[in-house]
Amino acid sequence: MNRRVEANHALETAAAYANRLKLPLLVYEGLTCSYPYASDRFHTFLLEGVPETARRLARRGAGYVFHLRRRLADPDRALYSLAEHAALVVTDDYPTFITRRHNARVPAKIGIPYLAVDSSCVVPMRLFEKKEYGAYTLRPKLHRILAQHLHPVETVPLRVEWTGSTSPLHTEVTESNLATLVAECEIDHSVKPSISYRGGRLAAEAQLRHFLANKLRCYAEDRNEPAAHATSNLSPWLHFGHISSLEVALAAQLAAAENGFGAAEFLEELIVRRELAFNHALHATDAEALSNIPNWAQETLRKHDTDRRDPVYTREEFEHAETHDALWNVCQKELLLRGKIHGYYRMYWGKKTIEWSATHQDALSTMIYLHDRYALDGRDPNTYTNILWCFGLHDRPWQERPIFGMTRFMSLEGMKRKTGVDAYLREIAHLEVAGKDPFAL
């Protein structure tokens, strides 16, 4: 899940035990056409990415090995067969998507040590032993220990340099013959790739300065309003492991304190929020089901669940953006055509998902399944974490209403008083128009 060379706790302690065994280390990274939703926008963001892995791996010292599995009827024991000739696995702990089934499957399969390293989080979320309410219970208990995990990785060097031949596992990415790769992939080409984002480190690494150097002094005051651009478009390479939240918090800390101003807020959402999400994924049995809401919303939400709802669209319709709403209908259309949705208005597509759909289940497994095949930043942590607080996960009781109960509502005259919803409807027309975004860097 992290596919990076800098700032990887699990690639730090896999470089620590090949130096205590006095062997090469070689790293593997799989893409296979068999994972949920695959398509050409989360291929074409992996492939990416690997060009310059493997230029910083061959700068260190590793081998590295990546795979590119094509078709359902290809064998799937890539990690298996290179096991066979290793010493000891280390691996990123996941609380989600397929990552979570392989570590409990894989250690009895390959019978040797199988280590699964946390490179996802600032503080390690074992450390927190139960699922947290809220942001409210998390934060004092993450603000002690916070000093202890906010510093750099330390880079272990490479005793031993890998000097095996290339195996035959091994799939040559270039930028060249990328998009030639995803085409010969069994995979969903009807979802393209993002019109705005591009994987890798390099271009993670571009997103970050760009929002140190243009958007961070202003992200308090701003980060609600989606035209402003103010927020740091980070989640997908964080999703996908391109970047860390460790050094992006390091470097707004840096940039804040060159500049004379602050970073309380962005903090607050890349440390606190993102990390409850994850709690929540790890203690949660099922982290998509409607049963990991507080009790009082469980209840409420019973409640209501058959109350009369008017509209009613069936996923298609949300899916293409056919609803009567153009607010919704342009939010839709950016998880489309660039792979994410404003945070802030995200919450708005959820709760009129809610509001549209024939019953709370129902408006569950559209959002995640519009998320699930769309977005970058889905299938993470944060996404159904996010999708579950449209349900009442880590908020409070409301005032009670129809369908909603007392979870929040929010309205479309709401939105129009906090935000220019004008200038976003402009700008989602001028995307679909134009097949390109000129904020992309």
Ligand SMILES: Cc1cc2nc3c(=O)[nH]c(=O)nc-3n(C[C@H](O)[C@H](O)[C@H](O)COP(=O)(O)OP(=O)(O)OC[C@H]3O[C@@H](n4cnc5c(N)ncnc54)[C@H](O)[C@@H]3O)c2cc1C
The other form holds:
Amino acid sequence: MNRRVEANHALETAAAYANRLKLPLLVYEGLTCSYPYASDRFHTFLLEGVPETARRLARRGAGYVFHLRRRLADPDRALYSLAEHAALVVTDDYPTFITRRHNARVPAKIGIPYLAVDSSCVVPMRLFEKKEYGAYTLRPKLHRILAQHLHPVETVPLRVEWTGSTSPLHTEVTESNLATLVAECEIDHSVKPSISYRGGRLAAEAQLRHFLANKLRCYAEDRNEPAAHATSNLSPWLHFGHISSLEVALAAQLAAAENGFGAAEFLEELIVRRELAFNHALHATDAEALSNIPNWAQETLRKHDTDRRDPVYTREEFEHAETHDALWNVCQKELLLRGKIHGYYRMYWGKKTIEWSATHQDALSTMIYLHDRYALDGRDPNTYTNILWCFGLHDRPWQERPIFGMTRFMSLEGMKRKTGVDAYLREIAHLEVAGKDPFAL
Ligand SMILES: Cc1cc2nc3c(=O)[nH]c(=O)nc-3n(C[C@H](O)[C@H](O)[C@H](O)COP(=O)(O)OP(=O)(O)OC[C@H]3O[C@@H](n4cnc5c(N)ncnc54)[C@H](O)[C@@H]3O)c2cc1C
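For comparison with the form predicted on its own, please write out the form predicted in complex with the named molecule.
What follows is the whole complex; the chain from before opens it.
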């Protein structure tokens, strides 16, 4: 999950073990065609990261195998073949999607130690042994120990350089062969790459620099105004691990201190809210199920599950942005074109999907499907936790009303009152026509 050479606790753990065992370090990065929703969008973003990872690992003296499994009929044994020649495997501890299942399955199949390290959170998620009720219970616990963890990851120099020959499992990825490689893979070619976000470390660093220089100062005030473009847009790179939340937090703190403004609101989202999502995903048996929402929310939704909906849309109508509501449709189009939705409108998108789905379970399935298939930052602990937030997870009861019961409601009038809806409609209409994003870096 954490596909980067910098600020990576798993990589540094592997380096320390390699030194202790007087062995070289080989980094294996795999990309298969068989994972659910594999598409041109995700493959392109991931492959865009590979050449820079290769350069940086070579500079550190580590070996690198990037294995692209193009077709379902191709062998799926790269990790096992490499592990046959290894003393130890270090990987990511990650609580959702295929990585969780992988980590549960692989250790029994290889006869060597298998260590899963948390390189995703600032404060390791396993330090919080219970499922938290909400940000209000996690925040004080997290802040109590944050200073111990909020410091740069030390780079461990490798004592034994990798001198092995290139593995037959390795696929060379370059700027010029990338599109051909994607085309050769047996994946969903109908989901096109994002028109806004390019994968990889260099793009992540550029995005962070842009945010720190131009946006962080107005984040607290403008983050809920999509037309202000005041948020970091870092979630795709955070999801694929091209950049770490730890690096981003340290850089934001420094920029804020140097320029005399605050970063507290940004750090609240980046650390407290994000790590609350990891806490949920880690401790839930099925992080995507409605059974995870608090009892009051389950009861109130049960009472209102058969309430009459008007209109009711099918998954296909939602997917093709064919509702009566222009704001909902452009949120969906932003997902289709950019691969993410602005955070504030994403809440509206979720709430209205509940209002116009036949049942609560249908609404949940639609939201998960659309995120899994189209969101560059999807399939993440943040995905499932925030979708369940729309059903009351980590929230409190509000005034009772049809369909929603006592879970929070959001209205179009509220959005129009608080945000520049028209500006957003124009922006996304332009994206659709131009096929290019004027806000892309
Ligand atoms: C229905 C719904 C679905 C969502 N699905 C996803 C998803 O698939 N992936 C995803 O990363 N986020 C998701 N979110 C949370 C949030 O909308 C995004 O993290 C945010 O919009 C990402 O944009 P940004 O990087 O510009 O955020 P910024 O505002 O710049 O925040 C910086 C980082 O903090 C974290 N963050 C921000 N808001 C939240 C939040 N509410 N909860 C947890 N972490 C947060 C993210 O890692 C984000 O990149 C979802 C929210 C809702 C309501």
